[in-house]
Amino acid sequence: MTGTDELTRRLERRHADLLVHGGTVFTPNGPERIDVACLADRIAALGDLRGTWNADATLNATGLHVLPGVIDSQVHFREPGLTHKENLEAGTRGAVLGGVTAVFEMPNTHPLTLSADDLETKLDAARNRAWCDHAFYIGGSAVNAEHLHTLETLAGCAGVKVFMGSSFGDLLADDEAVLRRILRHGWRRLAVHAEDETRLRARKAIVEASGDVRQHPIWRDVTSALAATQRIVRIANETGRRLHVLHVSTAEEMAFLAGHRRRVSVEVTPHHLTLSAPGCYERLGSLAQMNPPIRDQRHQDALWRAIREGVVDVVGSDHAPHTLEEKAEPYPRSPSGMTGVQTLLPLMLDHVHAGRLSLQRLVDLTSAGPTRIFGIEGKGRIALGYDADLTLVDLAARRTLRNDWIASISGWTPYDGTTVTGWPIHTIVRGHVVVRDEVLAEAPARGQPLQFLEVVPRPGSRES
C-alpha cells in the first residue's frame, strides 16, 4: 500500500501505477473516448493523460470497451466441504478470467454459513487465494434469526440469504413462523430463493416415477415459483424489510414483482435468458438442471421483456457446479447447478451483438445495479476516487466456449461449443491487471472483502 506522504507526491507529480488509454470507457456520462489512471487501487484521473501522466505499467485498450468491473452477486464457491467440485481460488480465478472483477458467495457449504466463525473461516480461506474481490453471505436460518442483525453487519458480509427451497437442515427456511423473524432482525437487503417446499416434495413422484430430466419444469412448476414470491413478498411488506428474489425464472413472477419495485429488487440469470425448454434437456440432459428449472420460451422472452422495462436489477450467474460424475447420475438424483461465473460476460455480450440489450444495460445490469442495491462501496462506476476495476472487452471478438477453458474444479461448461461475439480481454482489479490479453497474470492473488455502506436501522425497528 502507497503511504500517504508518498501518494500525495505521486498525485502531484501525476504518476499512476497503472494508465489504460486508447479505450471507449463507460464513465457515468455514457461512453467516452478518454484514458484512466490508477494509483494506489483507486481511479486517480480521468481524460486525455497521455503526455500529462506517467505510469509504472501501461495498457493498450485501443479498439475496447472500458466498462467498470463486473459483479457476479451470486456464486457457489463450495469452500469450505465441498472442494472436490469448487473451491475459493479456482472459482475466482475463472471470474476473473470472465472478465469478473467481484462476487458474493453463497452460504449453502459444508459447514453452512451461519455464525461470526464460518464467516470468519471463509474470510481467512480467501486470504491471498482470491484473484477477485469478494463478500459472503450469512444464511438466514431458525438457528441463528434473532442475531442476524448482528451479523449481516459483519465485515465482509454479503448480507442476509434465505432458501425457502432447495435446500437442507438449517439453512431450508420454509416455515411462516421462521420466516418472519428472520425479516424482523435485520435491515439489509435479504436475498431469497423462493421456491414452495411443500409443493415441491409433494409433486417429486412425479419425476420419480419418470425419471425424465425433461419434466424438471414440470415438477418444480411456476406454481412453485410463484406462491413462494408472494408469500416472502407479503412477509416483507408486513416487516418493512427490502428483498432481492434470485434467479426469478417465470413470467407469472414479473408480472407480479413488477408492482413491488419500490421494495423488491429482482435477478435473473444467463441460463434463463440464453437457455430454453424443452431444447436444452434433449440435448444437455441433466447439464441443463438447475433449480429453478430453465422453462420454456414463453418464460424467456418474459424476463427480456422484464430487462427492457425495468422490472430487472442484476444479472447473475448462481454459478453451482458439480462434477461430471455427479451430474450423470440418475435423474432425479443428479443435483442441480452448473458452472456460470466464467461465461456471464461472453454471453451477455453475445446478446448485446444479438441486439437483445444494450451495452449501457448491460453495464447496469452487471456494475452499477449490484453496487446500487446492496450498498456496495467504491464500485460500480468508472469515476475518480472509485476502486480501479476495469474490464475490457472486444465487441467483435468471436471466440468459441470450451470445456478446456473452464477454470472450475468440476471443469465444464453446459455452453461447450458455443460460438459468442463479445469477449473479455483484459481485467483490472483495483489497479492491478490481473487478466491480460486473455491470460492470467503471473502476479498473486489480490483480492480483498468488499465494503458496504453503513447500515441504518429502519425507524421503529427492535433494534433502532
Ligand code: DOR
The other form holds:
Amino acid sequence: MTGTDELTRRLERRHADLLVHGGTVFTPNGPERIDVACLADRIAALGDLRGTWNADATLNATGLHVLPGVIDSQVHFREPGLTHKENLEAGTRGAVLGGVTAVFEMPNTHPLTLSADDLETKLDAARNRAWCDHAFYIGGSAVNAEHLHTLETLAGCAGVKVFMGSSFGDLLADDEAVLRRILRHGWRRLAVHAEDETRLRARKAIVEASGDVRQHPIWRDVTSALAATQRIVRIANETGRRLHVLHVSTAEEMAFLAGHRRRVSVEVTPHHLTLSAPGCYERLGSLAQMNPPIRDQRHQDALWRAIREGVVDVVGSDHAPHTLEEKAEPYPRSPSGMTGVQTLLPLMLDHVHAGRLSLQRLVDLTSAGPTRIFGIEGKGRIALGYDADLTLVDLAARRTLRNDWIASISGWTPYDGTTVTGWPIHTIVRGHVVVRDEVLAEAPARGQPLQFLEVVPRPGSRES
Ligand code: DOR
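Now that you have shown the form predicted alone, what about the form predicted in complex with this ligand?
Next comes the full complex, this chain leading.
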C-alpha cells in the first residue's frame, strides 16, 4: 500500500490490508471480542467490523488471544563479528517464531558498537534481513563518553548500555569517574549490567580452583550484584540520569530497587524466573551458565514477588547464544549466556497457565512496559493509529520445546524437552503476517528501525 491518496480512498471505502477477526483482543480496555483492521502498517479500525470492512486478506483468530506485539528489549545477535554464534537474520527469525515483533540489540559485538559508523553497520546489516522491528544499543565506555549525548539521538539507537562487570566481550566501564562521565553525557534511560568488576576479579580464584559450574553463583555472588546496583543508582541520582537495571537476579537488589522506582526501571529474564540452582547446574551444566547467574529458589521467589508488587517493568530475554562446542569448554572457560528470544513468550505463557501471573500483567511486562520506559513510538498497545504489531497466542496449546525448533545459529535451548502450555500461533509485524500457523511466511523480511520519543531535558537541570 503506497500513497496518501490511495490510503484515503481505502479508509473511505473501509478496505483494509488485513482483517483479524474472531479473537479475544487485549486493548487498553482489557480483553474484548472485537476485530482488528490493519491498513498501511497501522491499526485502522477496531470493533465488530464484519459487514462494514473488507480486506485484501483475513486472519481467523477464533479461539486465540490477540496481544500487542511482544517487545524483547535485551538480545545479543552477535553481528558483526561473531556470526558463528548468531546473526541478525536468524536472531530475528527466532524472534518472530516466538511471537516477538521488536527487539533491542546489544553492543558487545566485534567490533563493539561505540560510534555512529558502528551503528550504521548494524542498521545496514538489518535492512531487508530483519524479520522484526529493531533498535541497537551504543556501548558506553571511556572512549566515547563525551559523545554519548549525540550518539544516543541517532536514528535506530535504543540508547546507551553499560557493562559494569565483564561478561562476554571487551565492553567494560567500572571506574567511578568513567561511569560518571558516561551518565552525565545524555538524557535517555541508560541500561546497565550491574556486577562489580573488582569483586568479580578478586573472587575468580574460587571457580578457577574448582572448575565446577555449580560455583558460578558463588563466584558472582549476591554482593557482586548488589554493590554494583547500589553504586550505579547512587551515580544516577547524583547525575540526574534515568536508569534501567537489566536482568536483576537477587532478592536484595529487588528490595533496594523498590525504593528507587521514580528514576530506575527494572528488568528480569525468563531464565531467572524459570530455572533455579542447584538443580539447573546439575541438569544442564554450563548450558545454565549466564551472567548474572541463576541463583537459588529464595531469589526466584523474590523476583516473582517483585513482579506481583509492580517493581518489575519488563521481561527481556537476554538472548546470548554461544555454540554447543564453546559451552562444552571446561568451566570457567565456557562462555556465559544462552538463547532466549524464541522461548521468552512460550515460557511466560506457561507461567500464566500455572497461575504465576495474569495475561494482563504479561502484556504489561512485554509490550506496555518497554514502550513506556523507553519511549518507543507507536508500539505497545492495540489502539487506533498504533502500529499493527500483533502476537496471537493459543493459551491452551501444549508444545514441547526442542532444539530443532530454535532458529538461532547456535541451535539449542536450555529448555529442550520441556513441555509448556500456551504458544504463539501467528505473528504480525505492522500489518504483515510474518508467521502464520507457526510457520514463517514466504514474504520478505520487513523489519524496520524503531522510533523513539524525543527526550527534552529540563532547562538548567545539568549541562551535558
Ligand atoms: O551471560 C551473559 N552473556 N550475560 C551477559 O550479560 C552477556 C552475555 C553474552 O553476550 O554472552
